[in-house]
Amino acid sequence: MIFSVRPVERICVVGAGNMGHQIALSAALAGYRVKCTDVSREVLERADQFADSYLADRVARGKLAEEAARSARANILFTRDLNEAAGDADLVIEAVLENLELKIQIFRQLDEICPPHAILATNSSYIVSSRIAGATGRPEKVCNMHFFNPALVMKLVEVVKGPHTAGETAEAVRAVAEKMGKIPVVLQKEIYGFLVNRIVSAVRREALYLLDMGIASHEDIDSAVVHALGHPMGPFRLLDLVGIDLAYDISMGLYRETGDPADKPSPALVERYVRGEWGKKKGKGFYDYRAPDRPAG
């Protein structure tokens, strides 16, 4: 089969969340045309209100030019139409929950809707385009391209071909990324966690148990990670970033998938997880962001 993949220049992000609307402003910095979809209007309108700000903010701050400002607010539609978004998509990039089903579902309907040729890509973190791919008549034009959150700040982006993904496939996604300012990294093979999770998993996997056997303190471990390892952030200081909810149900995901004992959330986080503090957006994790004169009930 002869199989060539057309310049980009229409995209569609399917979810309008923090990463969503992000990953699709980035795109229309970067002078792509872009519509950003969600099934919720609220969202939506937080997405547009963001967009406008934060150019606004941009060329208040002497970062943006009020010209490319205007040009990238041009360039960006939000829309509830999943088929207005994504009917004439040279590429689409899903960022909706970490959610197969869901995900899978969304694929099954873009596949109908994008034109032949578009290219369907996966923000997903963890789940691999091959459990994804099968929902379509187009796997060879399925993959990940993970981004970091904050879309617009980090800079780094993984491209992930599965055993399905064509070459020319990754090469576009990864010249996408590259033109949005990413620094794009590309995976030739599949695995759970991709790169960057996985070494950050395996330093938060060993800082928990150290926590779990009472050797040092959560504090103590977060400053040996800053100051001898040159990590800006500790592994607790950052699970309370990401959430502690959000770690857990990766633990649990894994564990059920594999069955592996040595996969289960660690004691320290199901702990906190139970309680309901789940990171510096509840106001405590493993450490507490509650002001001073605020009670603990």
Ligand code: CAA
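Here the structure is a predicted model, which is why all the values come from computation and not from measurement. Numbering follows the first chain given and starts at 1. Compared with the form predicted together with ligand CAA:
- For the rearrangement between the two forms, modelled as two rigid parts, a shared rigid part is recorded for Pro150 and Ile23.
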The other form holds:
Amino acid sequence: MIFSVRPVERICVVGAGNMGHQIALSAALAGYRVKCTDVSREVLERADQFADSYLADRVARGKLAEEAARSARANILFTRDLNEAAGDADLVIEAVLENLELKIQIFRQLDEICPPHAILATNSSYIVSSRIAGATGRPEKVCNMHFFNPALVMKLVEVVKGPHTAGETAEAVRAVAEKMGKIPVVLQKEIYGFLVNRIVSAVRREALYLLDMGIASHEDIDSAVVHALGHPMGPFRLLDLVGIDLAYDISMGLYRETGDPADKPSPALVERYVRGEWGKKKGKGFYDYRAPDRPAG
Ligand code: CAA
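Here we have the form predicted on its own; I need the corresponding form predicted together with ligand CAA.
Below is the whole assembly, all chains and molecules, this chain first.
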């Protein structure tokens, strides 16, 4: 289908959690008018405070001009009202929990609330947009736009085209990522885990296997990956950063898809998942963040 896409000026980010608040702030820093929404008042307040402290810290450290910080702050509004947040959006980036039913419900609502020209993108790490696009009357304007954690720092953005996605949609989303100072890559076809999570999963699976076999401690496996391969952090530190709950969900999703027992979450992951040790956000995962010098067992 041929259609023209309006230039994106207003962005709505749905979900102000781990990813959403940093995506919203990245967009505000790039000059977009951003409205960030969440159902949780507490999550929104935390995101609002983070925006203040992050911008103030960057100004104090000479990384950002005072005027740029002021204008980024003025560009971003946090609201619990989805109608207010999405009513005038040119692009919506959904960054809620990795729950297909929830995403479908949100996209159905967004389709009613947003102007007809608006593009609806999901930041999901593994749910392809073809599972969601049918909930809208505008599947050609739906795609994946996948950021990495921490979104203010990580440069890569995966733009994934589904069979329903118009080329103009993917191009508009790619251009937004570029304006945000990111490095976009476009996947021409959907595949579970996209590019990065497939590669990360391969490293993670091997690291968990080595740990489960008692070959080395998680600290030593991390050290090997950092000091021999030059990764900025090892697979266990990274699991703690992105969330063990998310890694568990991704593994279970893949296992359901493939039926291959090798894709099941490993015992070391399941143990921590069940104990609620979901990584940095819970104070403990593979490492203990409540006592930073003492690694968790
Ligand atoms: N939020 C915002 N900014 C942060 C941050 C955070 N949580 N953590 C670090 N930073 C910033 C710091 O402020 C600092 O900025 P400046 O250079 O401008 O001062 C910069 O990042 C570097 O930070 P540090 O010096 O404190 O620490 P570091 O050099 O170890 O970098 C890191 C931290 C950026 C997280 C780095 O360790 C890294 O790149 N790790 C790998 C992260 C990664 O692989 N992410 C992908 C995860 S996979 C994923 O996201 C998949 C998914 O689907 C969810």
